[in-house]
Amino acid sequence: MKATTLKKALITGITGQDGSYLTKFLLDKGYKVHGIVPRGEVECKGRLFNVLDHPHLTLHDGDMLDGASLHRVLMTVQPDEIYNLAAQSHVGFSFHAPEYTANVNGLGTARLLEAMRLLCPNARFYQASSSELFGNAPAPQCETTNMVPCSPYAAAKLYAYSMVQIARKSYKLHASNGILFNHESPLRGEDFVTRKVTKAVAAIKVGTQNILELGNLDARRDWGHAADYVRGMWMMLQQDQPDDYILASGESHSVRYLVEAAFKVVNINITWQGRFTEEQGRDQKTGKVLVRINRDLYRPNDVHHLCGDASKAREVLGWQPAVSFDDLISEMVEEDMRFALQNKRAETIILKAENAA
């Protein structure tokens, strides 16, 4: 009997959030998958920890912003589906280094089509768009919503979305992007809002931190759990003909309520006091101060309303979210407050040798 070929996804970005989910995703689907890592990169390999001995699972030296690394990858491996989630993720960042985030999201995007051009032009490539890309066009946004970008990442971005269209249309590459909307998890990093704030809230519950500090509490975004999101990027590859979609939860919350259900999750009800930049969340309980506003922490730029319009996803892939917000809230919380008990503990054993010594 002949073996079955097992089907090779190329992730970039696999160490991220997405990579990681996406990566688990696809080895329970039989998957060979192939990640890009720059040389070095250490920091983020421990969200793969529970894959990385995984015998279809083989990681590659490479760099969006070496095109000849790219193309040594694409050559060795000779993927089906390639998975383009590699990117300067941070918005508030990318205002400090506008030439860095439009590099690697922008151009880094452009050599890797090309390479899949050249080398691989019969795989299936997903770009991994953003809702950042409507900048302050009115909610709800959908795949026909005019693209107002509110920052250099958004820009890029809005390159990076442009190019693959422009791939799909003149080289017949099947090429899709994927806008997603705000979408977490556990395993996002801590500089995200989503997670400083979960990451405080089981700091302050358990007493190693006695105040979050936040800026635009008004901001609304329409948040979604990462797992659900990787699903909808795999049905897009899926599909005879490429496309474009939204994946979004189609409901948005502000920030403000975002603090009030991770504190709710270890039972602290927060009220709020004050305006504008002198407003802050106390314990309605004690009455302490538990949230505050740092004007540092405001974008020069920012974008108010973000909700998505998931229709096509919907009828088209058959996608929908399975994870409610308030749960993914919930399931971010309670895995921050089992590392903050387990910090806190190592804190007292170490705090009592060093007393005894």
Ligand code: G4F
Second form
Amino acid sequence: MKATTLKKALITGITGQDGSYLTKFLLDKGYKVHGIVPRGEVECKGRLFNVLDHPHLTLHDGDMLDGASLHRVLMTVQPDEIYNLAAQSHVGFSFHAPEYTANVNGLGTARLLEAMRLLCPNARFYQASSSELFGNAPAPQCETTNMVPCSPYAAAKLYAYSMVQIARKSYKLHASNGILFNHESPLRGEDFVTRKVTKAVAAIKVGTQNILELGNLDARRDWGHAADYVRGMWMMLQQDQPDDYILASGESHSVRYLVEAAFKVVNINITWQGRFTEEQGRDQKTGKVLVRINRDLYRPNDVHHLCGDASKAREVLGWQPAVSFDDLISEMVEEDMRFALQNKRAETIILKAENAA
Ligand code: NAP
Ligand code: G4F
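Form predicted in complex with the named molecule, following the form predicted on its own:
Next comes the full complex, and the chain you just saw is listed first.
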């Protein structure tokens, strides 16, 4: 019998939200998955908890800031597909660290593309581009919408996006940009607004937090589920020709609406009073203030409205999202409720033990 060789995928940013969903997706498809982990940080592998022992998963030390480490990994692995998900991915933080963000997100991508060109030019390359590229261009945004970055994060991602197109045109590399609108999950980092909200809603419900502080409530985003979006990444690399595709749900909601939807999952109705930075969200039943504005959480320059048109991905790739906004938020709140209750139980046990001692 002829032995079949498994396809090899290399993922940068494997310990992030998308990295963990993509790893599971590719392992289920029978790939050998290799991941690059910066600083070999063991505690960052938490999101990979359910696949860490998988025989087809291998982690390598490497850093987007260190070209030699990328060369070493590519030389060792000789991947068929490369998914470049590594990034300093927080838009707000990029205003505090523009140079670092440019180095990881922009130059890091150039380093990886150059390593691929030299060491495995027949591999296929996926770049994690972002709807942030469009800045405040009017919604809905599609592949041909003007790109007007509003943050150091978006500027660095625009450089990376262009380098992918340059590699494609100059060297005929199979390199594609996925221009992804916001996608979330229970594994989302706690600094992003969806997870910050769902975690706070759960903690407020179980009584371990009193109030949720937020910045711009008027910003609108097109929020989908990460599991749907990693499937789209893979679909892009199965095409004969490389190209750029938007993945989006086509629906947008304000941060204010997100807050209402998340509290509704735990049967709390929020009513709003006051304007601008004086705005407050109260529990309709008790009148207690549960949400208030913190001016420090506003960005120097925010993107007001992102809502994507994913017609091209639908028509060419046959991609469409399966999880609705309401189901996404319910899943996130329910998962955070589980954690919040576990933490509360653990705190009670410690307190009892301390009192008994
Ligand atoms: P994430 O959870 O923040 O994950 C980012 C990953 O990059 C982490 O594994 C992180 O590792 C790694 N990383 C950071 N600096 C690195 C470095 N110098 N060298 C190697 N790895 C490094 O982000 P995500 O939400 O999964 O997003 C994945 C990618 O898609 C990112 O490029 C993001 O910018 C882009 N994107 C995301 C969205 C979205 O809505 N989620 C939308 C559009 C585009 P450590 O944690 O160990 O630092
Ligand atoms: O959740 P966010 O931090 O996500 P943002 O800035 O849209 O970026 C995410 O999506 C991009 C794709 O469009 C990715 F490229 C990027 O890597 C990242 O995954 O903020 C969403 C909105 C913003 O307008 C922000 O000003 O929520 C507003 N917001 C209001 N209060 C807040 C808060 N954002 C955060 N993080 N924390 C707040 O307290």
